[in-house]
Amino acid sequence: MSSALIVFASLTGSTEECADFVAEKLEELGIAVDIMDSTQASASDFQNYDLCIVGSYTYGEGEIPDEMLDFYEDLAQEDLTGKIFGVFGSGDSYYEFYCNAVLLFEEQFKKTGATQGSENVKIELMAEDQDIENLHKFAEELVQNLGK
């Protein structure tokens, strides 16, 4: 079987709860998954899955939540070759820089030799029924990916 890990940060609860819908969705889809707060996951336990996937929201002026950093920063020494990786994250369109942690968190995983298997999702503070759906065909898509 399959299985994908999904770290997060949340700082009000909208990525954790957008971790849960594509949780929800791969599981559906026959994934084994697991779900990892930022603060207890190691970059290095991307080794162990088949699917590699990072929720974070993004802080201030575009930046890394702090409780990301170091894991962001060891991302970029994992050799994820053959993996599949995915990014959605939570912002405020009010900030010049919107979601901007999704795209540091993509041009990270590009390093590791992991492939992206969907489209980054941004959603606006917390998830509608439209983001729900946006992380749904993002869990699908992933899993379509991981056959390739």
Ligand SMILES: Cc1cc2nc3c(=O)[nH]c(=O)nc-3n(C[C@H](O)[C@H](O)[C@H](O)COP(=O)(O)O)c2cc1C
Contents of the next structure:
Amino acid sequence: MSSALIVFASLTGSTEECADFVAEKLEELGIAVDIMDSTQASASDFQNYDLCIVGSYTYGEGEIPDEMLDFYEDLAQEDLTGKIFGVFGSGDSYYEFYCNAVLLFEEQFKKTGATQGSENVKIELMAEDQDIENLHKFAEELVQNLGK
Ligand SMILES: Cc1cc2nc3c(=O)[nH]c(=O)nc-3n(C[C@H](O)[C@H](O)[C@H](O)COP(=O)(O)O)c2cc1C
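Provide the structure of the form predicted together with this ligand, given the form predicted alone shown above.
Okay, now the whole complex, with that chain kicking things off.
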């Protein structure tokens, strides 16, 4: 059975809820899923999974949330060759750097040798129906790329 780890940071619950939407679709597709808050996870935890997924809201001026910075920095040191990654997160387009943490994590994952399995998913504040659909599609694409 293939496995997925979703590591997330969420202040007001939106990104956490999105992690649940991704997880429910992955489980439906037969993937064993673990979800961890970024303060409990190490980047090296991804070594034990086939799908490596990060969900992060954006803070400051387009920045990675403080509580996720160590995880973010450590991620670039991991060799995740052969694994599939994907990134999603909530933001607010009121800010100049909308959902920038999602982009920063995509760039960080690219340093690990992992393959991007789906386009990023950006969610404006709380997920609405279209966002849930996008997150489900995201999960489906990640699974389609397993073993390729
Ligand atoms: C101080 C502060 C700074 C923020 N900066 C950004 C930003 O630069 N870009 C962005 O897209 N959203 C920014 N946001 C908005 C949050 O990312 C947004 O509210 C998001 O929905 C929070 O997700 P969560 O519910 O998972 O915590 C900021 C929010 C706060 C409170």
